[in-house]
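Shown here is one chain on its own, the form predicted alone, set out as structure tokens.
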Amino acid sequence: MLRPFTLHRPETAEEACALLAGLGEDAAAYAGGTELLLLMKLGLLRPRHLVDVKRIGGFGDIADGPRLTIGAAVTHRAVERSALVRARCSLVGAVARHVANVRVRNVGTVGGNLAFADPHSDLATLFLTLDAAVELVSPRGRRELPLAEFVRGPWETARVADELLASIRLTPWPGETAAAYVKFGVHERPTLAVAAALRVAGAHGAGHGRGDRIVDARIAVGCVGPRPTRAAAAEARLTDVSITDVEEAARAASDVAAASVDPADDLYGSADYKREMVAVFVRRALRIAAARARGAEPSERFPHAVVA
């Protein structure tokens, strides 16, 4: 049961930040409320004031530019349906389509998802491969942080009490990049998630030689540890590898990625189980991305797994 609270509806970010600063620990920012209201019902959070940010200009917008900017109050459903997202980075929309369930997607927001730092976040995992940064606003002005620095651990971020997460900025991959997102789980929240992107010089049948080499690789692993992470050492195993002969490098990269994660035993499985699953699904994600780079779409499907 929800305890009584006062709902504030500021029109500007400045008003919202002033409310948060003045009300202190008695206040919480509110957008979709899918996680906040649940915690309030459970009695784990008891704010006496909610500051609704949905009316703030720009918070509900998706904007183009050198980077793709997604306002903090944009819902998962809006990302899924956005023609601009589809044109600039179609995988983002495809992944948004598989977040939780349609009820959550209709009200849950991208900013709220990242601000709660749920370790089982689909978007946080994918966004790491897009060099994501968050824009924070406060009475002191604006600042930008890489997403990898913003998310510090489970339900912990670098946001201070009087700051608002205003937007998320993504750097879309170059046109010759192929990517895949694979998540596995028997619960609504995934047990693990892997995002992989391969940039290939002369993709789609350029032939052998330097023209079919991987010039940039991105791998992010989420949902198994305290926060999603990029697997830099695994990425290095793929650089300058031929896209037509990627299997051995993918196996080596998957083993390195599995060794780099920091899983814990929980209801989703033991730490050893999660490491093994990371190796399996990194290989699968890389195989799918490599096939797409060659102009093919794999038909292989996996039990209890979603491929985007």
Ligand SMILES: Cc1cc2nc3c(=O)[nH]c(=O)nc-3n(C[C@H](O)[C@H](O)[C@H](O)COP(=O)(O)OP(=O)(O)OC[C@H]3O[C@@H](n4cnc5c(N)ncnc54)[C@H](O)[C@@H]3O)c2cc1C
The other form holds:
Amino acid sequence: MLRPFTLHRPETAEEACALLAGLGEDAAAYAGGTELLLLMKLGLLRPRHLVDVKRIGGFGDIADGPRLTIGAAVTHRAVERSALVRARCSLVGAVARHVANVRVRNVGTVGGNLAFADPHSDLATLFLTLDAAVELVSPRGRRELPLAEFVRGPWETARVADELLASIRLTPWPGETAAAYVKFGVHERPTLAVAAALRVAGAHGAGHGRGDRIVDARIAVGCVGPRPTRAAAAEARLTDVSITDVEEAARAASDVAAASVDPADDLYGSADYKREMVAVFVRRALRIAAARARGAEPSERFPHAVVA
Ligand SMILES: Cc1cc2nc3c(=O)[nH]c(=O)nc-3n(C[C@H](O)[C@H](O)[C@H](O)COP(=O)(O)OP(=O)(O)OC[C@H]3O[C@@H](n4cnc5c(N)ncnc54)[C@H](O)[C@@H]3O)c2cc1C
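I would like to compare: after the form predicted alone, may I see the structure of the form predicted in complex with this ligand?
Full complex below, order starting with the chain above.
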């Protein structure tokens, strides 16, 4: 049962941060409430004040620029439906469509997802391949942090108590990039998630003589370890590989990615199982991205997996 609480509805970030600073441990930021209210109902959190962030100017906006800025209070549903997101980075919209279920997507926010830092987050995984940075606001002003530094571990971030996550900034891939996102799971939240992006020289005339070679490979693996990570050593295996002949390099890269993760035994499976699944799904994600780079859309689908 929910214990009584006071709901504050500030309209500026300054007002909201002042409330958080003044109320201290008695207060929590509140967006869609899909995580927060669950924890409060279970009695695991007992804030006496909730600071609603949804009315704060700019928190609900998606804005264009050199980077795509998504306000912290933007819902998954709004990301899925945004024409701007589709135009700048269609995979972000496609992944949003597969987050949770429609009830969670309607109210759950991008900021709530990242600030909660559940290790089973699709967004944190995908956004790593888009060089994401978070914007934090506090009574001391604004600061920006790479997402990789913001998410420190399971349910742990670099955010301090009186800070709010204001927005997330993504650097869209250049046009000649093909990407895929694959997640696998039999529970409510994904057991494993892989994002892969391959930039090919020569696509759309960007090559300058390097033909069909991969010039930038990005792989992020999420949900299996304490936090999502880029698989840098695996990415290196793909550089300068021909996109028409990627199979062998993809196999080697997926083995390297599997060796680089830090899984633990839990309800989602044993560490060995997760490591094996990373190898399988990194290979699949790379194959799909490579096929897309060649202009084909693979029809192959996998049980209990979503391909975006
Ligand atoms: C059944 C279920 C299935 C799910 N499946 C998936 C899935 O498949 N993939 C996936 O990625 N996620 C999944 N999720 C997680 C879901 O994406 C999050 O629940 C949602 O995005 C959280 O946003 P919210 O606005 O509801 O956060 P809230 O519940 O309002 O807040 C969550 C936490 O973040 C803090 N917070 C919120 N906003 C801010 C802010 N602006 N600044 C600082 N702190 C803030 C709150 O204080 C709280 O600690 C699932 C959740 C549920 C309940």
